[in-house]
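First comes one chain, alone, set out as structure tokens in the form predicted alone.
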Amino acid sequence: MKVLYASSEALPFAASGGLADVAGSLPRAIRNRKVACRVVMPYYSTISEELKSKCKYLLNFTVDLGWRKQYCGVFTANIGGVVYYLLDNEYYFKRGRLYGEFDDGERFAFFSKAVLDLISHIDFIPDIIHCNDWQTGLVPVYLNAFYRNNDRYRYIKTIFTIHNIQYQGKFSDFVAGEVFGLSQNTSNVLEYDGCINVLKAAMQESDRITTVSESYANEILTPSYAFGLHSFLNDNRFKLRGILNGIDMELYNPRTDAKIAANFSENDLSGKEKCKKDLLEQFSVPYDKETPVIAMVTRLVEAKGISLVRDIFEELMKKDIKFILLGSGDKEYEDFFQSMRDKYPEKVGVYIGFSPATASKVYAGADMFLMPSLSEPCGLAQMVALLYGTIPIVHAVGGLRDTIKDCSLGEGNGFTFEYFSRDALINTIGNALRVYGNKKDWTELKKTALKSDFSWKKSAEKYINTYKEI
């Protein structure tokens, strides 16, 4: 079996969120199970020069996109045993960011078409094209519209993974013909609720739909979580599978991580206290061994439950805690947390922005990791926190429900709250602080966390079985 994994971002080349982590680790896990899997993604100008030096020019071809004829260069690299194809067009991908451009529809229509054209020029004919999020959503649409009469494409199957259903690739009606180059008959596939919806079209045209946790697969069948697509998904639920994301256990490993102040494991926790001291020093917050550190690494947006944290913050400051935040997002939230840092300099540290090295220090040095997301398709941060012995406090939703079990109800690995309310959150934090006060119980909880297994082993097998069933 051969799989071509199509993604708009993938580590180590380009990343804006969890999709890059998945695209950088799942194909390797699939390949380790004796299934040929290669990755195709855009060749962004933002890729580091070091990584570009590892890319070898392979070939070029012309992509027909409606009335346009666009150049596509192909670079290739082998990273961790996985072959990557990086598709180059400076007009579309020589930008300062991955997304958020006025012509994103055209940019990723080009990419989707180029993914399919690539197959005619390489010695790798996939049995499966695994597409991810709306940016690759036109791959199954174009495949069925233009390529099925070609023997190289006749038997290719497609799987489409939803990483976050909120982002659907919605456009005005004229885009179907003028930009995407689809006829009126085919463009009907794209139409949904009065506009062009690439995500809906991708799900309709794919052989299977997957999403990134079992709970999220159930949630998106309801109006509360589906952002208008619940009726369509219920009609197509026979195609839907929920498969929990894994993470790269080698990348997130406190035993070997060179970015943290000291390494540690479940057998020797002394390094974690050194990491705590180092974290507080970096954020200019006074160190106190006995005072717990609650931390967040997050986008400062409503979906991450930031308004709830804001609502309880003054009450939180009455407790004997330190609070550390690393993130960026909506200005109102950035301004709020900066004001709290200024008001409580002895207790609050804030870094607006993102730094992978600083994130590692937060994961390693904090005692608790706060993740009160309003919705969370899977979530990777809570898994990473556990691997560093930092105990999550989470809203039991989506992948958070599937990965964090409340230890106050018996054996567990964190603290959860069911109802999205300020009282539920503050009470759950109180529960965590009470357990923290019992050093024996807290030590055992950290050891349990450090022994967590969030590798791709089980999930990769589930993906392979899904490939086989179509």
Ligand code: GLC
Given for the second form:
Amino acid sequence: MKVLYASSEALPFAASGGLADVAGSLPRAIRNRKVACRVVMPYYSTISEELKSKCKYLLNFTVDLGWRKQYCGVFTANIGGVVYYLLDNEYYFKRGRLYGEFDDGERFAFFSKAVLDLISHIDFIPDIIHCNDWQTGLVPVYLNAFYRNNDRYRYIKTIFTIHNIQYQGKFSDFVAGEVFGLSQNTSNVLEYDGCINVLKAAMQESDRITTVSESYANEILTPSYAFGLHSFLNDNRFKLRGILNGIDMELYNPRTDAKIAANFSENDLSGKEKCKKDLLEQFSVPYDKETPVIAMVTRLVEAKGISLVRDIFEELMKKDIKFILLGSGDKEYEDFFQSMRDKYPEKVGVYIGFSPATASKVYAGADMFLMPSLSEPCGLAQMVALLYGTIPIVHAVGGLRDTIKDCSLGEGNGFTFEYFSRDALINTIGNALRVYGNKKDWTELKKTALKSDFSWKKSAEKYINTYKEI
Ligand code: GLC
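Coords for the form predicted in complex with ligand GLC, given the form predicted alone:
Once more the chain from above appears, this time first in line as the rest of the complex follows.
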């Protein structure tokens, strides 16, 4: 079986969020299980020169996108055994950022069409095209509309993975014909709730829909989580599967990570203390061995539960803790955390921005990791925190519910709260601080965390079974 994995971002080339981690590790896990899997993504100008030097020019062709004819160059690279195809068009992909451009609809319609055209030019005819998020959502739509008469495409099956249902690729009606080059005949596919909705169209045209945890698969059947798509999803429930993301356990490994002050493992935790000291130094907060460090690595947006953290912050400051935050996002939250750092310089460290090196230091040096997301399809940071022996405090939702079990239940690996409220959050932090006070219990918790298994083992099998089933 051959799988072509289409994604608008993938490590190591380009990342804006968790999708890049998945696209950078699942294909390898699938290949390791004897199923051929190649990745196709855009050749963004933001890719580092070092990585560009690993890409070889292969060929080019012209993509028909409505009345437009657009050049598409193909570069290829082999990363850890996985073949990547990177599709090049400077007009669309020579931009300062991956998304948020006025013409994202056209950029990713081009990409989706080019993914299909690519198949005519390479010696890899997939049985399955695995698409991710709305940016690749037109792949199954175009496939069914234009390509089925051609033998290479006749039997291709498609699976579509939702990484976050909030982002749907919604456009006004004229975009269908004028930009996507799709005719009136596809209006029942593209339209939903009075506009063009690429995510909905992708789900309708795919053979299977998956999302990134079992809990989220259930949640998106309800109005509170589906951003308007619950009734469509209920009608298409027979196609929907929840498969928990794995992570690259080699990339996030405190035993080998060169970005942290000292390496450590469950057999020798002394390095973790050095990392704590180094972390506080980096954030200019005085170090104190006994005081627990609660950390966040997050986008500063509503969905991550940031307003709840803001609401309890003064209360939190009454406790004997240090607080470290790494992230960026909405200006009001950035300003808030900076003002708290100015008010409590002995307790609070804030860095507005992101770098993988600083993130590693936070995961390694903190004692607790706070992730009170309002909604979380899977979540990556809580798993990374555990792998570094840092204990998560999370809202029990989506993938957080599926990966973190509360310690009060016996065999827990963190602290969770059910109701999204200030009281619940502050009480749960209180529970964590109590357990922290008991050295023996806390050490056990850290050791268990360091032994967590979030590899792709089980989930890669589930994807392969899904491919086989269709
Ligand atoms: C999105 C989701 C996140 C998930 C990631 C990878 O970023 O918000 O929860 O972990 O995709 O699937």
